[in-house]
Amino acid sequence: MADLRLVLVTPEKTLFDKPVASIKVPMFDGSAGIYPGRAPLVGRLGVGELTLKGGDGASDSYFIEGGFIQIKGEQVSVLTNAATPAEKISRTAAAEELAAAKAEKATTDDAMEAVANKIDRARKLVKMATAE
């Protein structure tokens, strides 16, 4: 079975353009696993961990912040606002971000939704954090 080719792009640059064996992406309403031979797809990404596995079994993770995914044949394009390698996410900074988000007070429905999104993002960062 042929490998997938993942192209991970932010507005600033192409971060990744290599063959991979499988990909797991956060969608706005859950997550999706992608393997060779998958049907075409265009979807909206959520905030969270993008995991890719190489043919050798090694895996890499990136924290992505929304965007879109397109699957066409064996080509998988991920266009996101930001992508941070897991090894560059600081535990301390992520914990501070979570504490700050929890401390925010909201007085309107829109503000409550914004605070909930900040808390969700910070929790996902804390879960992925590997750097000090």
Given for the second form:
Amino acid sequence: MADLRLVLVTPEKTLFDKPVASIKVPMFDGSAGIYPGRAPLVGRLGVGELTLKGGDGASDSYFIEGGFIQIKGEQVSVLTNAATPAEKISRTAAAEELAAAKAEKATTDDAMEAVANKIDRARKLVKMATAE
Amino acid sequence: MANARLLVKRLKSVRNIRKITRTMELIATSRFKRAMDRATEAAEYTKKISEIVGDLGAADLKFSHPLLEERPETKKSVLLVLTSNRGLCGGYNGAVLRNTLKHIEQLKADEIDFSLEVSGKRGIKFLNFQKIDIDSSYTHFEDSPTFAEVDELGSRYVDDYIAGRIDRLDVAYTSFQTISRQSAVVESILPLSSLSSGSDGESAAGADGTDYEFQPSPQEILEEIVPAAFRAKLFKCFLDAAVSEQIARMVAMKGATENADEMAGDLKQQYNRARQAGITSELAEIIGGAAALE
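I've shown you the form predicted on its own. Could you give me the structure of the form predicted in complex with its partner chain?
To see the whole picture, the full complex is given below, headed by that same chain.
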């Protein structure tokens, strides 16, 4: 079986550059799984959880905020504006963000969409949050 | 002998200053290394972006995006000036501000309405002194600007540009070429002239004939990647400025330390001469006095 190598880059630094067994990424329209030997792909990412499984079965997850994915042979590059490791997401901060998003009132269509996006993002954060 | 005491005093103060400049040089060196590391890390992102752009190019797609289009007439432009918060960094701020003034003259001559945004206390002070109105100023970008901070500005520019509120964005900053070479430039980054950050050859690197699947479609990915490329470019300007500032300070402080060394040497020599002259004249007086008694 061919290997898979995940490179996770943000504008500030390269967070992750290691071989992995499989990856689950949040695409713009839902999550997608990637196993070795996938066809080349360039895609847009959404907001959500990126999970990777190492060769030894250990899994790791990051909260990523949009960006792009490029799959080329065994190399998977994920470009994102910001990525936070799951263990660093604070439960209280996430809950606060959700409450704030819910409290916001929208009057136009654009604002409605923006608020819906915010609520969605906050819900995903709350779901992933593990730290206090 | 009074002269010698004065020299000792001066020598002491020169030595004290030397200690300070030497420390500042060391601090700038370590900060420079940190800033440099950040810049290298950021380069990875821009490289990947241009790789994807190259891939998109292979999908024979018309590159059209509001951010790429040049407006036929420039009515309103924004000039962003990046200077440092702290001084003692040689000609770093001076060079940027000189360019800024020249650019403002040019804008005025072309009768283009512009708003001026300045980052860094040095630039704000200078432009206030020149009685040039600043529309907004920032002092929170220290020597390691974060992407989130820069992105705040970037998103605003993107929105303004697409809405037609601005037609051009110029950035006056110090671009980093190599460790021994940085130059103050005024660069137009909106409209985006090219998507690849480096040379044009680089963007072609991604297109090596791999047959990609695009999700959702090449056009939609392009719509997302153009703003991302712009933000990365703006971020690079800030990082370049931060790296260049540290280099400028390092060089300036190195020069100052060397000058202090030289001055301390001169003063020491002068002091020794004055001391010797004092001893000689005292001896001459004693001998003269003894000769007079005989």
